[in-house]
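Heads up, the chain below is alone and in the form predicted on its own; it's given as structure tokens.
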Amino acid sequence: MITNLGRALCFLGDIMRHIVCGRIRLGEVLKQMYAQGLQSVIIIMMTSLASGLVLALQGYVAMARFGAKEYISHLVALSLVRELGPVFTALIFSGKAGARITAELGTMNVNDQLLATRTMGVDPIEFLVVPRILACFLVLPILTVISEMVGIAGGYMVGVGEAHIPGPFYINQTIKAIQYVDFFSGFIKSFFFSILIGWVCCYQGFTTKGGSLGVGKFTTKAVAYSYIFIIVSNTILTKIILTFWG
């Protein structure tokens, strides 16, 4: 366990060294951004819409008892922007794009394509890993913002259609509810999650062994580890953010 952790940290250090030294293939980064974003955006939007609808429905039932249904917008907006948006988006992204990254690199590894890349004088970390890491880092925050907007739109549908709250009032209350610290706390989390997902999935793919069965095994491990790291890191980041910014 400790040995694997040490290897993973060395792997991350090697990636950071390539990035700091400017050994970045921009074309490959753009290709990965397109592939990862396109693969995940639809399911993320569907999940966010459902989350916004459910939050608003549950909030309406609870708050109507106290005559405070106008605060549904606060509940939906703050829940999505601070917590649910970044976390749900990261979990779905790791299950879709993260699994794809691990499977691609794992297949290349068991078929000796990574070795062939080195033989041709091309660093596989520079050519294959760095673009995927950077794409994760750039795509996930964008997907998080899309997720939050769609979720808030779902809450708006319930607030206006079910709770009969005037549309302009609902939008105004939503804008008032979200402070800069609320938005940026979730936005910052998405950057940490993107690094964790890219690191874990690339490392598992890069170290895959055992043929085609090994690809499936390491892909499953990558997604499971990503889920665990996202949930644990979210708890730590939430505590830090609340301690310093409230």
Second form
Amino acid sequence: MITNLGRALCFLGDIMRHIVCGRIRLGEVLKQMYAQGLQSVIIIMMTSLASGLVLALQGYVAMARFGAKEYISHLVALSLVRELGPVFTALIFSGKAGARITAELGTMNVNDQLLATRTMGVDPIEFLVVPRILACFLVLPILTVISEMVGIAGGYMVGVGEAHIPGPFYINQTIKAIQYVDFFSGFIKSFFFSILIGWVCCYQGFTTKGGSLGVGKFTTKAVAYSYIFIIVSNTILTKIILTFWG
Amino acid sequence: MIKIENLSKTFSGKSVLDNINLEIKEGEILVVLGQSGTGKSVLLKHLIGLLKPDQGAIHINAKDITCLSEKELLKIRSNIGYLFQEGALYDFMNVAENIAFPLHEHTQFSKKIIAQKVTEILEIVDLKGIEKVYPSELSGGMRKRVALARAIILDSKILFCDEPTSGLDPIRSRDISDLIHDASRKLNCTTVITSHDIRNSFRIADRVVLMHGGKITAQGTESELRKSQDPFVKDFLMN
Ligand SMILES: Nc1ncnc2c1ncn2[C@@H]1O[C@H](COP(=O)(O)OP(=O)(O)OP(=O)(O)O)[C@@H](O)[C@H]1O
Ligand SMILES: [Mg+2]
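We have the form predicted on its own; now please give the form predicted together with its partner chain.
Below is the entire complex, every chain and molecule, led by the chain shown above.
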């Protein structure tokens, strides 16, 4: 367990060294961004639309009790931007893009393609791992913003259609509700999650052993670890951000 | 020139290579014969630094590669062609991209020249017109020939082939063996081939090494080996 963590940290250090030294293949990064983003964007939009709708529906019930239904927009916007957007998006992203990374690298590993890369004098970290991690890092925050906007749109539908709040008023309230702090605290989280997912999933793929069974095993392991790390680190990050930023 | 000294390797208590000593001269074609599971592939992986020995040294051009870092190894490997037993083609690239990969990585040729070289080498391995096909759509033997094309496209001075003819029909086996022979003679390339294929091995090899139980049991030319009185050698060559 400890040795595994040590190896995983070395792996991350190796990747960081490549990135710092500028050994980055832009073409590969773009290809990976395209694949990862396109693969996850629809399901992330569906989830966030649904969560925006549900938040607003429940918020309407709760707020109506206090006669404060105008604040639905605040509730929806703040919960999405501060917590639900980054966390839900990261969870779905690790199940889609993360699993894909591990399965791809794992299959390449058990078919000797990673070894073949090395025999051709090419560093597999540079060629295969760095582009994937960088793509995660760039795509996940974008997906998070998309998901937040879609979620807010979901809240808008309920707010206007169900609670009969005037549309312009709802939008106005939403913009007023979200301060820089709210947005950036969520944004920082999604950058952090993106590195976490990329790291965990690449490492699992890179260490996959044992044929097709191994690919299955390591892929589920990668997704499970990503989930756990996202949830745990989110709690810690929330505490840290609240302590320093309120 | 390649020199292997006292090479030993154990996998989880099981000795696979046991004190191997071998010298391969420049331009020599050496075939390593042996039963399945005697450690031929393991030996080749040591020669290119994919595996580290428990003990012993491997000198390639007077440099001991067993104590080099991965970064230094990568530089050396860019001058070595290596054919994997299962081909190990990238399945996210088509045939042309696979073969062109070493050229893109290590040469400055223009796209047009690279495409031309790919077409030429595909013709040589008798697979004309499959540039756009993906490896998963090829037969095992076709994949192996594409992998061979990828291994020799850089005209390296050292070539390692892990069972280039297994899984091929007899005629193709002969043609591929001849192809490796011609390619390596043309470039005065030091070549190490592992194989089960006794007939073709003797056809193209300058010297044949017979491995058994992690050791080198016998070595020499065909006539020398045929004269051997060792029961395993006789048994192996009989079939
Ligand atoms: N990475 C590894 N971990 C553990 N054992 C291994 C590993 N690689 C090879 N072995 C063992 O080493 C022995 C030799 O394997 P190797 O692949 O070199 O055989 P081979 O001579 O190439 O056989 P074949 O002709 O079937 O290809 C086998 O018994 C195998 O179980
Ligand atoms: Mg083998």
